[in-house]
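Only one chain is given next, in C-alpha cells, and it is the form predicted on its own.
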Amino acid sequence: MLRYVLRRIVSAVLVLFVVITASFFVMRAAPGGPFDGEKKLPEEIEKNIRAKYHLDKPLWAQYALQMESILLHADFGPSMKYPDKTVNEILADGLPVSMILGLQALFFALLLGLPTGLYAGFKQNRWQDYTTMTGAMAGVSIPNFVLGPLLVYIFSLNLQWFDAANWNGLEKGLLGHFQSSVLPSLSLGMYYAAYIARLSRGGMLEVVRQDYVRTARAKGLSERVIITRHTLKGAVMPVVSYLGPAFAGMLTGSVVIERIFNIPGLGTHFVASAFNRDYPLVLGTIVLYSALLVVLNLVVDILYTLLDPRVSYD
C-alpha cells in the first residue's frame, strides 16, 4: 500500500506539472488579454502593470519565472482583478467556503440516494423499483440552474421556510446557517443523489445474485440480517469509487449555484478572473480543483482496499 502510494503521489506531481503548463499557455494563446477593457489605459500605466506581472518578458521567461514561484514557493502571485490581494489570499478565503458547500451537497446527496437505491435494488421490478429509478430520472435530467430557481420559489418565496440569497457561513449559528444553506446543497447535490441512486441499485442487483446470498436465504435468515451484514457492503462498493468525483464535481460544478444563491466561494472567483482575463488567478483555481480532483481519487481507491480486503495495491 505504501509504496502504491509514493506511486500516485508521484504521478499527482506529474499531473499537476502538465495542468500548469497547458492551462499557462491556453490561456495566453485565447483572445483578448487583461488589458482588453473599454476604457484604453494611459501607456505609462499599462507598461508598469505588464512590468509588474512579467508581462514585458517573452513567453518563456514568463513560464519560467510563474514554475519557479508556484514550485518553489506555493506561491500563484498576485491578483490582476484585485491587485491588493494575492492570489493565495483570494484561494484562502474562497474555498472553505465552497468546501462546505460542497460536503452539505454530499451529505444531502447521499442521504437521498444511497438507501433509495438499494431499496430499489432490493425490490427489483416491483413499484417501488419503477418509482424511485423515475424520480431519480428526473433528478439527472433537470439541470440544477433550473432545479435552484425552482426551489427558491417554492421554499423561499411562497412557503418561507430558508433564505433565498443570505449565506452567513457560521455567522449565525447552525440554525441560521441551515437556513441559508439547505436550498443551494440541495439543488447542487440532487444530480449527484440521482447518480447515487442508480449506481447502489446496480451494486445492489449484483450483489443479491451471488451465492452466498443464496446461502443465506437457504440458512433461513431474516431480510435485514441478510441486507445489513450480507450485501450492504459490496453493494455500496460502486458508490465509493463515485464520490471522489463527484465531490470534485460539485466543487467545481457549484459555479451556477454560488452565482443563484450569491455565496462567496471559488466558482464567483474562477468566474470572474476568467471574464477578466486574470492569469494568475485562473491557473491557481484551476490547480487548486486538479490537486483537489487527484487526492480525493486517491482516498477513494484507499477506502476500496478498507471496504473490500481482496482488493490490493502491493
Given for the second form:
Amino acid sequence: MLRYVLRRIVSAVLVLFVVITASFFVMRAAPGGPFDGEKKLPEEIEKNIRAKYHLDKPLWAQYALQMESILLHADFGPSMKYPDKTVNEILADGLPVSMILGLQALFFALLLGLPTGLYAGFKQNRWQDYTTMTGAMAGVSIPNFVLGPLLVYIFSLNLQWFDAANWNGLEKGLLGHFQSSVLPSLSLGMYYAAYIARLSRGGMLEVVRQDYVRTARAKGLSERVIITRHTLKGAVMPVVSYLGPAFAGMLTGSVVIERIFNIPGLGTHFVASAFNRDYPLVLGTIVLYSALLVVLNLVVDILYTLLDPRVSYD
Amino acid sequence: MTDPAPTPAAAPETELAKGTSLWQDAWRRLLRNRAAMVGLAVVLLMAILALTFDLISAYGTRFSFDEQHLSFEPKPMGARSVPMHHDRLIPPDELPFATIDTNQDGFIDRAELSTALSDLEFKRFDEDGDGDLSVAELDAAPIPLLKDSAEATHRIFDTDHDGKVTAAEARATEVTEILPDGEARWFIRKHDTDQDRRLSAAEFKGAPRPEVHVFGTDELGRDMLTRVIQGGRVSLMVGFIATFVSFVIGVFWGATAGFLGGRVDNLMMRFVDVMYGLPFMFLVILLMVIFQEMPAESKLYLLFFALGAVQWLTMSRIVRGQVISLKSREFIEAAHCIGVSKRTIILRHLIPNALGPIIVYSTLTVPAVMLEEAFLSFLGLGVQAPYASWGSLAAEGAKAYKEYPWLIIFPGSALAITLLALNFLGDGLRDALDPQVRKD
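Let me have the form predicted in complex with the partner chain next, following on from the form predicted on its own.
Once more the chain from above appears, this time first in line as the rest of the complex follows.
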C-alpha cells in the first residue's frame, strides 16, 4: 500500500512537471504578448517592463526561473495584467469560491444521483427504472450552459426564488449564499447526478445477482436489511471510482458556469488570463487545477482500496 | 432412394452462414429497442438536414446563414425580412401589386411599399383585427417598449389622443421595428431595373418578398432557423470527424500495445495512464486561446485534432483489452490449428469480434465530443464567425437570454435533442452488441 502511494505521488509530480512545461512553452510559442496594448509603449518603458518580468532573458532562463520559484517557493510571481496583485493572491481569492461551487455541485450530484440510481437498479425493468433512466439520459444530454439560463429563467426571473447571476459569498449570511449559489450548483451538478444515477444503477444490477445476496434472501432477511447491509456498499463502488473524473469534469464545467452566473472564481481568471497572455496567471491556474485533480484522484484511488479489499495495488 | 438424405457436407455450410449472425442478431435486437430507433431516426434527420443545408437555405428558409437584416435588436419568431440572395415569384395572395400600389398609377414607389410593409407588420400585432393596437396587444407584441410600461408606450404612439393606435399612427411612430422605410428603399433600389426609382408591375414580379424568420433573428438580423441548421452541420461534422481521429489514434495505439504485449505494452499503457492524469480540457482551452488568430479553417482542423486527442485514451484501452482477450481465445487457437492464415484470422475472426465494443464506444464518443466542442465554442474558442455551431449559437444566446430567449432555446434544444438521440442510439447499440452488459 505504502509503495503504491509513493509510486502514485512520484507519478503525480511527473504529471505536474509535464503540465507546467507544456503550458509554459505552448504559451510562449503563441503570437502576441502581455504588453501588446492598443497603444505601442515607448521603447524605454517597454524595455523596463520586460526586464522586470524577466521577459528579456532567453526562453530557457525564463523557464528555469519560473520552475525555481514555483518548486522552491510555491510562488508564481506578480500578475502581468494586474500589477498590484501577485498570482498567489488572485488564486487565493478565486479558489475558495470555485471549491464551494464544486463541492456543492458534487454534493447535489451524489444526493440526487445515488439514491435514484440504486432505486432504479432495484426496480429493474419496471416503470420506476424506465422513468429515472430516461431522466438520467436527458440529464447527460443537456449542456450545462443551456440548463443554467433555463433554470435562471424559471426559478429566478419567473418564480423569483433565487438570485440571478450574483455571487453573494457569505457576506449576506448563509441564506444569502444559498440564494445565489443553488442555481449554479444545480446547473454544474446535473450532468454528474445523471451519470452517477446510471453508474449506481449498473452497480446495483451487478450486486443483486451475486450469490451472497441470494443467500441473504434465502435465510429470510428483510429486503431493508439486504439493501442496507449487503448490496449498498458493492453497488456504490463504480460511483467511487467515478469521483475522480467527475471532479475533473466539474473543474472544467465551472469555467462555463462561472461565466454564466458571474462568479468570481478560478475559471473566470483562467480564460481571461489566457486571452490576456498573462503568463504567470495562466500557469498558476493551470498548476492549481492540475494539483487539485492529481490529489483528488489519489485520494479516490486510496479510498477505493480501503472500501474494496479485493482491490490490491501491491 | 430417390430422395437422398442431405449430405453431411451441407452442415458446415449452414454453420458458416450463421457466422454472420452476430450482426444480424444485434440488428434484430436494435430494431426492437424503441428508444434507440427513435434516436437513430433523429440522428438521421439531423444528418440529412445538415447535408442538404444548401438546398434548405436556398429553397426552404430562403435566407443564407450570414446575411444580415440589421435592426435595433434581435427580431422575434415570425418577423419578416426580404431575403437578399434568393429570388422567387411573389405569391398572388399576399401583398399583391394592386394592394401596394395605393394611388393606382401602375408603379410602386418607396412610400407605398413602406406603408404596405408597415401595415403587414401592424396586422400581425393587431390580433383581434379591429385596426387598433390595444395596450394588451402592444404588451404582447414582440417589440421594444419606448417606456417601461405598455400603457406609457401606448400613450406615446397614440398621437391624436383618441385612445386608439391606428395603423397610420403606428407607421408614423415606427412601432413595427422592421424599419419599413429602409427596407422599402433597399428593395426598390435593388429591383429598379430602369432606374426611375419606382417599380413597375413587371419589375415587382421578379422581386423577392419578405420571408418569415421562423425562429426569429439574432442581433445582426441573421435568420436563426438557417443558422441553427448550419450550426448543426458544423457540430455534427466536428463530432464525427473528431471521433474518427480518436478512433484512428486509439485503435492504432491499443492494437499495437495489445498485439506486441510485454514491455512495449507496459510502456505504451503507462503513457496512457500519465495522460489520463492531465487536465486535458484545460490544455485544449489554452491551445485554442493561443491560436485564436489562426485562419478559421486551420483552426477547425486544430479543433478536430485537439478534441480527438482528448478522447483517444479510453479508446486505446478498450481496443487493447479486446485484442488481448481475443488473442488467447479458443476459436482463434482453433483457427490457427486448422491452418487458417494470419491474415484471415485477423480479418475474419479478430476484427469482427473486436468491433462491437469499439463501435459502441465510438457512438458514445460522438455526443461527448459534440458537448466538448459546444463547451469550447461557448467560451468563444471553437468555431469562428461567420460560421456557427450549436455551441457558439447558444453562447451568443446565453448573453441575453432574459430578453431574447429564442436565441438560446433553439440552438440549445437542437443540441440537447441530438445528444439525447445519440446517447439512446449508443446505449441501444451497446445492449445489442455486447450481451455481457445487456440488461435482461
